[in-house]
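In the block that follows, a single chain appears as structure tokens, in the form predicted on its own.
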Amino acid sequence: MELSLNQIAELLDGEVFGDLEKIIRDVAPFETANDNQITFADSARFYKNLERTAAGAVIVPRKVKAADKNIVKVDNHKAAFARLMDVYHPAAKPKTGIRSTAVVGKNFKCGKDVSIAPMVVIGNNVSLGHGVILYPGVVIGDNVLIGDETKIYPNVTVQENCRLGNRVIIHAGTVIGSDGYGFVAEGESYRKIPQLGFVQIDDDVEIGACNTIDRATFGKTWIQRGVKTDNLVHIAHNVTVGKNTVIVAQTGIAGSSTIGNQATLAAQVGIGGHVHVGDNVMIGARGGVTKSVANGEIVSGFPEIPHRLWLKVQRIIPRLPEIKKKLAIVEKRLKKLEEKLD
């Protein structure tokens, strides 16, 4: 594909100073790009050396000064990027259909331009919508209602009675609507107490690979409309993510608690039951959440504190043994003053 950078401006709501005409022919990372490609600057330290690139053009923000260089300004360069990638490299499509080794029950309904592939099982009384995809071995249960262009690939099951709206992606190996993580203790043993609510995804999310989202033991487990979720992410019953959370790789949040909305949850988060974590919150890595915590607070730690009065900790652990030492001098010293006082 080629483009010239006015017209690049023009997809992404831009202003060009430099050749208008120049003639783009692909993306590329800021170190590799050549002449006919354009790049971004990632950041202040990328912006004051614009010249270290061979890209024919750099996308940057508005605050950046004229160049020697082509350069494009955009409001949010990052996004900007990201929408020009799609174009010049749009994700394949595959053939719509349903394919002859795909298993579908009764009572399936389904839009326009669906691609069903192979190895696809679905059970009965399954709703799909417009544009849907499925890669091959994916398993959806009875009574399923997926949107429209929602895209499943391979090996993921969508267990009975689950909800998926509009838009969705679930990557590889994902499991939705699996049991909740629920036993009472009988004697010496445990019984299982049955799981029979359901998992709601909303419009615009995209879950990880390897992700497990367990249904609700009544009612349902909720992911709100743009939660983005990494791989190896845990969700167990009857939690709620608020509309347009981050939830980094391996985290976990046990039952019935509620996350908020515009959260982040960085790496290996474990979030404890029937706990709040309110609207705008960050929690650092590997941080422990033990107790509700605010809108708009950043903890960090197990259990978790204020991420300022955590990097303050931090600082001071390395120094421990020698803060050991120099306390038992001082106490040696405080118990001779002691003896010569008495």
Second form
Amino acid sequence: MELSLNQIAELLDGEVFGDLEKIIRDVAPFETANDNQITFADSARFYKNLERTAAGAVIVPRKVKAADKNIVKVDNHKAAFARLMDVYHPAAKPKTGIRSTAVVGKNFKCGKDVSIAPMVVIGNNVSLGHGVILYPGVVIGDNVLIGDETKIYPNVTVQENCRLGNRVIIHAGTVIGSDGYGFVAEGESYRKIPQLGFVQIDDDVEIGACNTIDRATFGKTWIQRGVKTDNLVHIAHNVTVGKNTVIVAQTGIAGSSTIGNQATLAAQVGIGGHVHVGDNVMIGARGGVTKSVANGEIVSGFPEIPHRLWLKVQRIIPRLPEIKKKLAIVEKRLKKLEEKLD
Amino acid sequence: MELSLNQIAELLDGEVFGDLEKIIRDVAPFETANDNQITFADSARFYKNLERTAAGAVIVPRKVKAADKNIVKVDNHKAAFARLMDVYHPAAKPKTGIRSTAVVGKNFKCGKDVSIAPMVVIGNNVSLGHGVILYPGVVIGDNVLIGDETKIYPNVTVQENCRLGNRVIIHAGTVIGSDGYGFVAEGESYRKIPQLGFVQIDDDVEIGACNTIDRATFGKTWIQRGVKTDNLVHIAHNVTVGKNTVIVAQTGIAGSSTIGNQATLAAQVGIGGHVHVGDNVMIGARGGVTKSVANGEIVSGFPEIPHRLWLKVQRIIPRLPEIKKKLAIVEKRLKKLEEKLD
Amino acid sequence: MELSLNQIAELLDGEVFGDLEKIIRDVAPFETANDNQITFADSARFYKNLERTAAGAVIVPRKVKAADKNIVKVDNHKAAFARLMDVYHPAAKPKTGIRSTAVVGKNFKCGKDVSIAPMVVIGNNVSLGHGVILYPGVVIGDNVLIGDETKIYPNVTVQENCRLGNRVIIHAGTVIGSDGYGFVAEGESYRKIPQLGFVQIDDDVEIGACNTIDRATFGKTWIQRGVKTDNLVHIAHNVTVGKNTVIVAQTGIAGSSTIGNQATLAAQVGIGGHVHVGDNVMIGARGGVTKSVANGEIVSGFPEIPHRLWLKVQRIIPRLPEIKKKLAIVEKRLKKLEEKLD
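Got the form predicted on its own; could you also share the form predicted together with another copy of the chain?
Expanding to the full complex; the earlier chain stays at the top.
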């Protein structure tokens, strides 16, 4: 694909400084881009050193001053570059239609231009919106509803009664709608508590690879609009995750907890059961949350403490041997003084 | 389904106080139940406030006094309610038979009323008991033995020579019988140690979604009767997990360790290799066990310490900056005194 | 299979002390081996107590003195025993050929003696080397290249453009080439950053079950020769893992980090983004690495500190309540002295 900088600026609602007719054939990282490619300057470190890239043009924030380079000024340079990546490399669309080796249940409803790969198995009473893509090995249970333009990668399982919105992406190997972990002691053994609810995943959610999102005991486990999860994330029964919250890899959320909107759960976090994590909360990597966290707080550690305090504590912990030694010396000196004064 | 309270009490071996003929059409949670539904009072907070539910009846412990509500007194109110959930919502049974798109190996033995879904692949010399359910995408290796009424959810892999008992449930995406992680250094690289053993899973075990349970190097990795694992649990080669032990999400157990009966491993726990965790042990969330733990102990932290001590320690850790400061002040005051006395 | 000790010694480049003609029919562990079996003495504890095994012969290091047992002295007794395990129990090879229920895309290239199981789905422009084994439910995306003798276990997904070398083993349920976790804020929501790169896995790598290895944003996520990962490991986009590095279960490596050669990441480790972990580094179990680690260092804890310091710190942490109490006593005694001297 070929676009002039002028065309690119129009696409991105940006302003070109330099050669308007410069032809750009691809996107590339700052360090490796060549004269046919456009890149972006991630931060001041990059846009104050534009001579360091061989790119034919650079996307920069509005505030950047003119330079010896061709630059395209935009409001959100990172988002603009991501949009351009999509333009030069549109997502591959598998052939539309239902492959002959897919198995589809009774009472199947389905929009236009769906693509159902070989070895997909779809239960009864399933409804798919327009443009849905199901990759090989996907298993869809009975009574599942899926919206428009949703894409499900290979070997994903979506179990009965679950509901997925529009433009949802589910990465490979993930399980949606496994039973919640509910048991009740009965003598020395445990009786299973039937898990009668479902999982609802709203529009524009992206779920990473090998996630496990359990169905609710009653009602729903609910992943709200715009949530993004990384790989190997566990979300237990009856959890609600609020809009545009991001959950980084290997995090687990225990049963019946609720996470607010625009929250950030960094990697390897654990959220205990029956707690509420507020809007805009940030949990540092490996934080273990045992109590509810108010809107806007930044916490780390296990159990969670304010992030700033945690940073101080983390600096002291390696000095514990020294503190212990100092205390022992203090005790000796004190004893000496006491004896002197006796 | 319609049952009178009288019929329900008979089912549960309970006693009705109130309207024996009251018709109940469903089960529901305390907060959302309506007059056609029965619920249960989880704890004193609920059964001392029975007026707070709109349920047509409430299942309560024997000790609860008569109330303005219809109540059903039973010995184990949680287990009774779980039983009732099963009565009103019996688990869906897929059609029996072997779907035409399933592939079955040589020398296949199989009980009555099995249900083998599309895209299931079964190796040679496999034996299934009565009523086994294999969901789509399940792969069963050669020489696998599976007991009666066992249910294996979509995209699960059970590799060669593994043995599953009766009424076992394996949730979606799980892998049973992957190779143990065994290597031996040979110069700068590693030689694989062949993993010649298998995995044995006894009766009434339930394994969560996306678990990995490795085969033994020699002999067996053994999950004993009644064990329940949550999602994303890792169990390494040659581990034994004792009867009715529960293992919460994202826990890992390293090679050759043994866990006793009725133990509880909370979420995100790690158990080191070659240790023994005793019967009735409880490991707190995120506990990291490096040595053997005696029967009945309750431990937390990494490395593990008694849970009560850990609670104290956890309260002090955020106060470390304060302790450090106090110690510095003490040192100064001490110095002053020493100088005075010199 | 029957081999004389003489034949075994030739195979292993070893030296027999005892009955050269002794026939050995199998390999077995030290504790359970019988007179027809050979075992190995793992460490001094075993080879100084050779009378404790009933094995017909024992493989031992060269330095071990002659004994009442038949022994075979070799340079690397563990590797020698692993080789013998392979001799007596060669890995099962599924039937060669492409099963009729596998689906293969356009422009498929394929070496000799491949084995493609039922329900395998292979995209367009895929190339497989000689002797490749694809187990049931494996999904291979478009433009994937796979070398000779590579083995991919059931329900693994290898997405488009990824490259696997020779003699690679991928265990069941693993996902290679899922999208990197890349998003850019756009108002209150997030825009997906397209992930245009791929994953390259070099020769002799073994990847555990239910791993997730993300494709690069640009370029490649790179797992170099001889790397071995355990189960449930997460490797993010643009990570490089150096040669012969071992990564134990449930470890996660964040985006753009590089790990050197011959490093060891113990279980449940976390490596932050954009850091470099040097050659021969060892990270203790549960270590959380936030900064780059120089070649040869041994670190533990979160954030990481030298392992020896961490051991000291770990011994002090349970004594914090005692330290706090001692400090309070010191303060009181000090106050008394100060009053006396006032």
